[in-house]
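Taking the form predicted alone, here's one chain by itself in structure tokens.
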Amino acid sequence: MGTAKEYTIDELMVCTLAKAFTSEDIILNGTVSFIPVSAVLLARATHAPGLTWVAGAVGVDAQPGAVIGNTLDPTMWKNCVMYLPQYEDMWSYVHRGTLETFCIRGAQIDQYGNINNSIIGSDYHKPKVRLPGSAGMGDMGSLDKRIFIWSTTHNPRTFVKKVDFRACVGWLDGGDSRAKLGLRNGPQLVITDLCVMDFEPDSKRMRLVSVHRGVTAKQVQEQTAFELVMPASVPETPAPDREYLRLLRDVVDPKAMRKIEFRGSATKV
């Protein structure tokens, strides 16, 4: 297949996330989720044809063609095998564990994968900034889901030592604190515009896995407000396969809707 020489950060993030999904996954998405939705469609078109996607938490095994509009838009439900009414049926599948995989981003993400999308500031009733809120994040974090985290803003404001409010619980205080509450699964992987990270198995602290081309481990640490678990050697994030990149550009997301998640145009790496 061969790897690409020229690609952008958004393309690298989508292709890397797609590789993390398998045919056994059952995935649903939330709003403004262009990167994970593109990754789902790309995974289905390549190595994970059996992956089940519940588009916008409504359209089961939808086949919308290219990514268009908002990721919760009904146009994304096209050609699905059935509709899953959110309030009547969808949440029952979430609670019983059938819908097991979810992708989340947030205004703040801490060293244990706890995520905040509710308020900035120490006083919940008088915050410095009031954010959109948790929506379904709180449920997904506490109902045994496999959580994949993505962020297009890897900096100390996003990656904080402790979130101001736990809108979605990750590994809580680390170690076995999540397991003590009887919660299974949890955050699996973190993909940002600088690197890929996971969680050290015992401490559950965020651990650097790879750095994107042109980025150093030192630069990642400088842009992170907590100390990362740092392996002795950190490899470069593998470049996208040429066929994955062709499908992403020409079939999955030809209008490059994924770039909406970046403040400016994504740059080449």
Contents of the next structure:
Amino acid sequence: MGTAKEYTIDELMVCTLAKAFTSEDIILNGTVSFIPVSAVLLARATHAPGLTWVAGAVGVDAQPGAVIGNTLDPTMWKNCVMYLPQYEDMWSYVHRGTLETFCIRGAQIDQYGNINNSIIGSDYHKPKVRLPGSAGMGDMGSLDKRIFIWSTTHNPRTFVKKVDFRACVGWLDGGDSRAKLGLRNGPQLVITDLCVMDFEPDSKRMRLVSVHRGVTAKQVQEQTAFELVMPASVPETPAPDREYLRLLRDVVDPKAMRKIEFRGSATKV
Amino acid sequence: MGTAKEYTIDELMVCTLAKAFTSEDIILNGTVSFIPVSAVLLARATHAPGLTWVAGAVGVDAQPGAVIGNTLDPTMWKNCVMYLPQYEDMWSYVHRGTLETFCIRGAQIDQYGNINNSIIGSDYHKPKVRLPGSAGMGDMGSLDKRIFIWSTTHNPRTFVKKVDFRACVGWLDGGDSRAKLGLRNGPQLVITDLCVMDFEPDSKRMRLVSVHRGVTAKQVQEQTAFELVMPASVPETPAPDREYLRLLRDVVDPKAMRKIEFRGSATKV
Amino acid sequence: MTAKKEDKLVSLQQAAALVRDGDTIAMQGMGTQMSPLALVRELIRAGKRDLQVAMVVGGIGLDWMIAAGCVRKVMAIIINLDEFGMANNFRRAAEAQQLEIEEYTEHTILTRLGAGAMGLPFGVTRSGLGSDILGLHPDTTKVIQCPFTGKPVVACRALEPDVAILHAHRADRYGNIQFFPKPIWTDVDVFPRAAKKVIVSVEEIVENEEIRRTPERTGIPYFKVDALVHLPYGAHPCSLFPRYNFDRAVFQRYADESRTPEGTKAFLDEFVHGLKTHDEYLAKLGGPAALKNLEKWD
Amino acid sequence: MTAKKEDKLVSLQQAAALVRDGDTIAMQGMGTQMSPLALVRELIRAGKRDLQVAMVVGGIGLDWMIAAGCVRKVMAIIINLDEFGMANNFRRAAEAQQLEIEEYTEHTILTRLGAGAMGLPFGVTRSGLGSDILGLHPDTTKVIQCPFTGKPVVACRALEPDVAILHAHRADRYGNIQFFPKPIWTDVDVFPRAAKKVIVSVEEIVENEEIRRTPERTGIPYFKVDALVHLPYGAHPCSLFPRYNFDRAVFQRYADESRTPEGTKAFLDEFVHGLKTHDEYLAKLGGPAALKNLEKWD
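Mind pulling up the form predicted together with the partner chain next to the form predicted alone we just looked at?
All chains and molecules follow, beginning with the one already shown.
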């Protein structure tokens, strides 16, 4: 195929996340999740045709063709094989672990992948900033999900040492603290507008994997309020395959709905 | 209307039970319940047009016309306004108390209206007789139902001092023992092939209300293994109204499915 | 209210009168979808106060109610305008500490309502274990141990709202409520079963015979419905799948104007207080042709 | 087994091979309705042993399996032949103490399965409070107190059967299982969600495109189905509403003949062991015309 020379950060983020998905995955998406939904559609159109996607947690194996509405919208359920009833069916498949993969963003993300989208401030009831709320992340963090984190605001306000409010349980306080609580799986990968990170297997501290073109490891560390686990050498994030990029631009998200995610981002797309 | 001169015990039982129902009742029926279902259809066709019946616990406000199948059968859901999903909807309306009236029969019924249809014998695991099992009675007894009991075998083996196994919670050990457990409502009326009984308000002991034509209070006591609360005078059970009888015979249960209930009864119908 | 088989069809004003100041109301809504917004506009016009609103996803209707001073407390998992961004009046009220907020995970608030629906004092989930969310409301969520295995679970105290308000596809006059497709979202499923009173607005009133021809479509039986209102496009500007889509223009306009209290007031004056009836509201949107235009899904 | 989007269609023998001796199987059935009886006949022919069968209402299929020596334990609320009377082989085996019986109230066994479906260690109900039923199985039901109100409830330990077996209306080859109307009975609803493996027989196999045209009819998604068998009239002699009624003649004959062990053996020899395939079974019933006759509902 060959890799692309010209691409934007939103495109790189979608293609990188898509590559992380496989045909074995069963993925449901939440609200305002244009990057994950684009990545799901792209993965399914390329290397992961068997991937199961539950559109907006409702439309099982939906085939909307493209990102044509917001990510919970019924437009995205098109050509599905089932409308999954939420109260019993969806929650039992989520609780039981059948639906195992979920993608989350948040206003604060800490070094162990705990996430906060509820409040900024030291007192929950007297917030400096009131955010929309935890939504599905409060569930998914405790329900054994393989969590993929994305962020379009890689800066020290988002990547904090300790979240002001732990809405989504990541690796908790690191080490075996998550497992001790009886929770399986946990955060896997973090894809931002600057880089890709994962978690060091033992300490569960966030670790730099690759930096996007034109970004240095030092810059990433400067934009991160905690100390990243830093490998000896940090490669550049592989550029998207040309075919992936074509599909993303022309087929999966021709209206570039994914750019909505960059509201408030320093990265212009 | 006037009352009928010629009627059989099955007809009398159905008409008497029908009279106990009102337009305020929301009634669901269980398995092999031909007498209650006939009574429901008869009440709805006469004095209680507003009565809500959930046929076989599924068919809301069904209008099968007549008793045309067994009492859980889909034939009986005909012309219903909703197929009530059992797992969540039906059980929530039952648990919450919206569906408040239920009719029960059993192999043993004791003086406080506790019922057993599981085993006969002193050891559950070494039964003298293994019966089909408790079915819905184990639920309804504990879930605040107004319980109407019917029996076509009024004899000392059925009407026992203490059930061998308390599957359906009636008035427990009498007095306020049921209320102390936090359970509302309880057994209301007992209609047998010999008589009608209710429960003395304070002691909750079974009390004779009326005897069917040709039966004496003494005979009822002889066929009952515990001492009945016996009023000073015991009237005859009112004969069915002629119109009720006509509707039962010609419209509600023309195939006389209700007579299936008399298998094993000493009363021939 | 009774659960009788009788005519439940009332006016919008009569329905709103069933909601009393201080009530806990369970309100349908999922981002840009299925919310009883014509009912909400009437609750605002009627000047309801001190409402405690339980939702899964709070959206545009809740933000209006907060702006209009109807709400004392919200119980929800998220409150925003979906792709249109923040719910600014919620945000301002919260930051000014003028609003009580009980934030839940989705499955803890659902377990609270599910226990209410089942007449149980509590239910259990594993959702939220280890999070700070549980610590927000020790009176309603508490970690306990499984009596068989010792494993930790979250006990969620039953919630029985005073009223549930919903918008659906159609019903007969007795209040047999039908959906196409049948209930998908949690609120349509558990809210009416959990609530003491149920108010539903519908797109269409049909004959009882039509309901009996299609019983597989009925989601709420008449005996659980207290009042029914006929309000075509009653979810507008939200969508009612598959009948009509959400109104992108109105959402965007509210997202823009609600950035200030003044902009919010102007919006509410124009779209809520300035229109006394639902017919006036529909006329304002441009009449049948404009509404027809909302039926596009691509 | 995997949950993949692949062809799940197998032969009756292959499906039965997924059930292992000693398995706990959750088996659909409601009196004279909806039971996977062609699958049951194959389990008997395959000589399965030591099965632990969880049902809500046990009926004719369970009585066959008990008579054939397949069953070590039953978990159910009632076992009979509905209007046709006692399940005689169940009765004889119980009275001879050859069968382990875990009797539940309906809502306690459902709460056990519901907890299994939700991946929770237990669930709660009020059903059975004060009854002797709870005392039968202190390892799986236990009265505990609400941590908020102190009120007693019954904790029910999660049950995750090894296999669920069901019969449904139609499916595509991937195992998207459709019902008309959608799941009504509890077993169709919770059994497949609670079980580790799911085997479904269906009346009809349709194209994937037909499923996508009617997603509102799908009750079990392909990712929860392990094996699919095409067995028209696969519930016979039970009914599959609204497609065909139950077979009164076969029910009555079994009720009569099962009064003795010898009569039972003769029945099973004729209807189960003597017919090696489902096609032979259908031929024995008299072919298409006779089967068509079952489609009457009055």
